[in-house]
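One chain is shown next in structure tokens, namely the form predicted on its own.
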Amino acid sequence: MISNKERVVRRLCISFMLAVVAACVHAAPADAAFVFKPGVKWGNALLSRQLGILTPPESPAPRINGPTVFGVRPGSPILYRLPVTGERPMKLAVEGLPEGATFDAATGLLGGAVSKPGDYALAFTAENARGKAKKNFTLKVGNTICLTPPLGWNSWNCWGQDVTDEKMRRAADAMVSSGLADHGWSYIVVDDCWRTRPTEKEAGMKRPGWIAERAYMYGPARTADDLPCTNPKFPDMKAMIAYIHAKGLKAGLYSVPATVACCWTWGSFGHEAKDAATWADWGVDLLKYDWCTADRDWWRAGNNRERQFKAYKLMGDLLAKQKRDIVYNVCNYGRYGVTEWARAAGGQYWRTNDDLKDTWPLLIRSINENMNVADAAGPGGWNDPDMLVVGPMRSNGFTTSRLTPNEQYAHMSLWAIMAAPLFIGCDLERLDHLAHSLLTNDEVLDIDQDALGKAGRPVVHTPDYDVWLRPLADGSWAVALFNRTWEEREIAADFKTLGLPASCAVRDVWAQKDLGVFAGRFATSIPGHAALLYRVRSAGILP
């Protein structure tokens, strides 16, 4: 039997169950459903106000996106698509393109090749029934690439050893069809297990048990032209390469300096000159490559730091020989002082900390880890916290993240300031409300594209919250507002503190919306476990 007070304090705890998870529903607006989903464990995230959709609706005005500058390779093919937002049809055009360089008005497609080195000021215009936008970009051709951080897909959170052609492809369609591609999202990569796999005598060791046996995947690491084999889910890489290619966006794929990948799958060790060369006739614009087993390979070769960065080193000179730009990802998860050799063995952006996943912890350790190399950042080189956890993945079974509503705005600012790589880990097909906003904020991504290219750090860090600071290319400043903590508190950017002007004009960047101007500090409620993004000017610089 229950007693009478058992029942009055049941009753107690399930209205104030329900009062929390009515108020949670009413902060978040109407089409917000991704707040409560069957299957997701959030465990604490009803301790604190959820976030909803603070992006606003796109403009039908035109508006060009994307960064205002872009770096190529003397006498490199240029692949760059114009991201453009607005009502359709839309005229564009360009002026002061230099020689040898092309501009497709019907596509938005900058390419062919210019030869001559130097920076060269372009005017891209586009024009629809609501009006007319222009934006002013620079072009640098020199030696220099990857100026601002790679913005892209890549297929490892979302397929793993399941990615196949076929997904590669519909990945390309969704970036275009759901509108990323007009935001600047670029890059499709395909991760690991496009290639063939050794048996267990052919790799001389043991296939680990994680690793799934998929039969249809053994066969031999090289053709009679000493190419990659690659397995019969890609019939044809060139092919599909070209098919990414016809959509204006840039094709990625991943290998490792080992005989051996993470997945069980061969690798470039002892072929490194080759596969350089075969990428680069595929069309390939990045390489991932992996550190993975390659300690068995490279043991020779000194201790930990002087083999790594001659593994690297080894093919970052191969992939610059080569006549194409390919992005290079130095990938040894922030390892031996990765930062301090990664640029000088040809990397574009390096990892700076383990595989991360949509769980708040990990999420914690990938900032902090990150925010303590700010320095290293820079235009051609970026530090690497992992791929975005935002949206459908397997780890959350094709339904959100994992990541509550307030902790996914708080990765996604943190990203942004931190001048990180933004790679899509989701299925971009099933994109729920949520994550389509959060990558699709202009505001948010011009930050993190900022052609200053200055990684922004906390000026205040605490246990209980931080305050960020990232000077941008037009005399404004990055704030972000971070509370570690489940309790909603207010947090203030003392200007002082942060060496800004007594007196400036604050926006915020989510909702797109100036606030006004604020004498000696700035000050807001932020929920638990969130982030917010301000862009911050001195209210005399105003426009």
Given for the second form:
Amino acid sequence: MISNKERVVRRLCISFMLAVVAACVHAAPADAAFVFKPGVKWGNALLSRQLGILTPPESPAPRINGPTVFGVRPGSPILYRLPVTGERPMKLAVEGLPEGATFDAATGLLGGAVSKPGDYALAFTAENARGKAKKNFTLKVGNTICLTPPLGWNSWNCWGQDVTDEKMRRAADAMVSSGLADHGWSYIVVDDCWRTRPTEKEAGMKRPGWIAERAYMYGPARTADDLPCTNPKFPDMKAMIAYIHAKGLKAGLYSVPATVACCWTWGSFGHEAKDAATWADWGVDLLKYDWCTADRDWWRAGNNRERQFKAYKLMGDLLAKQKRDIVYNVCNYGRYGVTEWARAAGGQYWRTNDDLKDTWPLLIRSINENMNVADAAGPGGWNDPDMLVVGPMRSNGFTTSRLTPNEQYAHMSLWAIMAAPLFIGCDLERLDHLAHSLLTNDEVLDIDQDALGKAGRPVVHTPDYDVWLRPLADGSWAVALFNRTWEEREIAADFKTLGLPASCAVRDVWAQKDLGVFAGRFATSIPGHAALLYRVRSAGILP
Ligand code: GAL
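Switching conditions: you have the form predicted on its own, so give me the form predicted in complex with ligand GAL.
Up next: the whole complex, starting with the chain shown before.
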């Protein structure tokens, strides 16, 4: 029993807390209106100042975006859409094209095929009424592909098993119409659920309860010619992929080295050669190969590590033999020392952790697991902390991510400094201002796509904050200041601790603004759960 006095005190306390919450909402910055939407579950958002839009508006003058290097195997078709922002009409041109390569000045598509291995120095130019931009670019014809992390969109977080051909085409349309393709986003990947589904009897196991029934998906695994059967929502994969290609984008799909995939569809086990050849014939540019239930199929092939290596290498070798480049994603959730063997299995990127969802604890898990394996990343092979969970996510009724704006800044800043593959998982047709600004900051993307390909790591790592460092190709460094706590705090990058020159020029990468020259250290206030990015160069004064 509580006394009347206690009841009154409790009521007073609750009223006081509600008043504090209301005051915080009113104190939110003016540009916060776009973020506070119904359906958003940002419990802790009120505990710290939330960042608004930092990316400056796009300049009408031309800017040639994307990496400075692109790898293609000798004789494989080149598919590279030059990403350029700025007012149209725009005149595009290239110098230094090697024999066999083509450039379509109207669409900006680099195509053709080059049979002679080598590093070819190209120079792209883009000119409009507001100015002219130039970009030096190396086309590396050789056996290493995926020289910078792939950028694209994947259907899983957005549509799960309800993905359709139409939704894929709409994602490709939106990738172009939203302007994202002009910032270098290029892959459109269909994840699980483009195939038919076995019955429990055919699968020889029980379907997990979390997979909702979709009657239309049941069907045989393969046609009489041993082609993988698609479910009725994918009437013509080849035509869908041609549609994606016609936009200058690249197409990816999903399979498993198992009889049954995670979301209960048929997989490639026992038909690997036929599947690899079929995908090449369809025009596939990327394969996500997910372990799922493959232990059942591969149990004879040694211990966990051995059997995974064998299964992934089988497909990796087959993909490398095709007449087109197919980027290979080894998706085994970071298990059995994958960072040590995925490259040898033919992989161009590999998951370093279990699935990421748009919650802070899972974001932290992905970051912590990825930062320990930074050395495994490099041109041609990348650590994958999983797909991006920024923007209007399905998990939150397509309103926004369940991550707060600050957490979304941490996500993008750290994925860029980690040299992570970036796959958007939200609905591209519903991008809001914040999501668009997070995905189109060219200086952030330049860090992710840096040609040196060294992944960053936290030089200072404490339970409360980190200072990350990544060396870049032009001799500068990316620095991320990461506040792991809910409360705003000052974080300092101490140049000596980071091994940097005593005096450095610092640029705010999100705001794309030079901040000046700093002696010894650069310190700034980082709001709770945010990470911000800086580009630091020697100011010419040595220690
Ligand atoms: C999981 C994988 C997810 C998604 C899903 C599809 O194993 O980690 O990214 O591909 O399977 O069923």
